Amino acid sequence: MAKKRVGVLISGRGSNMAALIEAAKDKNYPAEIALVLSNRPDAGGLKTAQAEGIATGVVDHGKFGKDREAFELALQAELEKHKIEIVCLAGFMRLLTPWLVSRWPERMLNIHPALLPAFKGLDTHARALEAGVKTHGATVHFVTPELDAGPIVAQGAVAVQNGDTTDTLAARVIKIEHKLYPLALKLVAEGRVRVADGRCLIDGVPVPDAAQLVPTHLN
């Protein structure tokens, strides 16, 4: 089966992008990272991708002012030019409009540093500590027009420890992210994920509990 062509959208250093690139080096992985696209010309992740021989592009949002439609038309054109089949957002710091999202139904993934539906939006680690939760983590979900609200593909959890700071908690969560995103992309690329009644089913069964980071039946 041909590997799915994946485009990764970044705004910064792209640590999750790097994790996807590393996973895709496995000859048995069902997806290839065919394009890394950034809205910032100075994004550090672009050099990482170029060093791996991956095509890169920049659609600088600053050049479009407040014209989000023109910016997204340019993004879509780049994705189409490279024949992208699945889009992965990896620290892409632009809100997308329903127009672009609707072009990628169940083919656009995002990773969020919290156990959704808790702590949507920014500053998730600080908010988790402030709320006093005992469990925190990361979520990969399909992108829908509503922020951080799409069907959950995979979750991974970490225990919040006494004395945790935003930095120590973030350091543990990012390790989860780097395992979780390649797993979720693998499942989607293999066609094993479908959405029913707003929830993801994997091989016909509900998404596993977040505490099981890499359930054995998904390996």
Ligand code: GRF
Second form
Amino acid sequence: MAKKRVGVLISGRGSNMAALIEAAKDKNYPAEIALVLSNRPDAGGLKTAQAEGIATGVVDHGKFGKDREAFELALQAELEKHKIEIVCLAGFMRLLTPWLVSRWPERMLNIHPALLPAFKGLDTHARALEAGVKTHGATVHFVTPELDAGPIVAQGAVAVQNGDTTDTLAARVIKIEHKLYPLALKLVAEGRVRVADGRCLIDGVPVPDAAQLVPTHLN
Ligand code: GRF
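With the form predicted on its own in hand, show me what the form predicted together with the ligand looks like.
So here's everything in the complex, that chain up top.
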């Protein structure tokens, strides 16, 4: 089957983008990273993508002022020009309007650094620590017009340790993100994810019986 052409949208360092690029090097991976687009000309991830020989583009939101429609038209035009079939938001720090989101039904993914629906929005690690949760993590979901609320494709969990700071927790979560996003994209690119009643059903993947306990046991 032909590999799906993926466009990755970034705003910053692009470590999730890099994880997707790495995974897509496998000849059996069902997707290729065909384009990396940034809304910021100085996004570090652009250089990483260029070094990998991937087409990059910048649609600088600053140049469009308050005209979100024109910004999104420009994004969409780039995606179409490169014949993109699936869009991955990877640290893309612009809110998208329903117009753009509705161009990509079940074909636009986002990675969020929390176990949704907990901790939507920003500063997820600080809020998780503040709430005292024992398990935290990351979620890949389809993008819908409502922020961080689309159907969940996959989640990865980490234990919260005594003494964790936002930095130590973020470091543990980002490692999970780098495994989770390639996995979720693979499932979507293979057409194994169906959405029914706002939930993703995934065909043909083993789901472990054992849940993770935090803490695990008494000594
Ligand atoms: C990640 O934590 C991701 O979950 C969030 O933004 C961060 C982007 O990091 N949406 P990077 O640019 O992929 O390194």
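Numbering follows the first chain given and starts at 1. Everything quoted here is computed from the prediction, not taken from an experiment. Definition used throughout: the rigid core is the maximal C-alpha set that superposes within 1.5 Å between two forms.
Checking residue 204 here: with the core superposed, does its CA move 2 Å or more between the two forms?
Yes, shifts by 2 Å or more.
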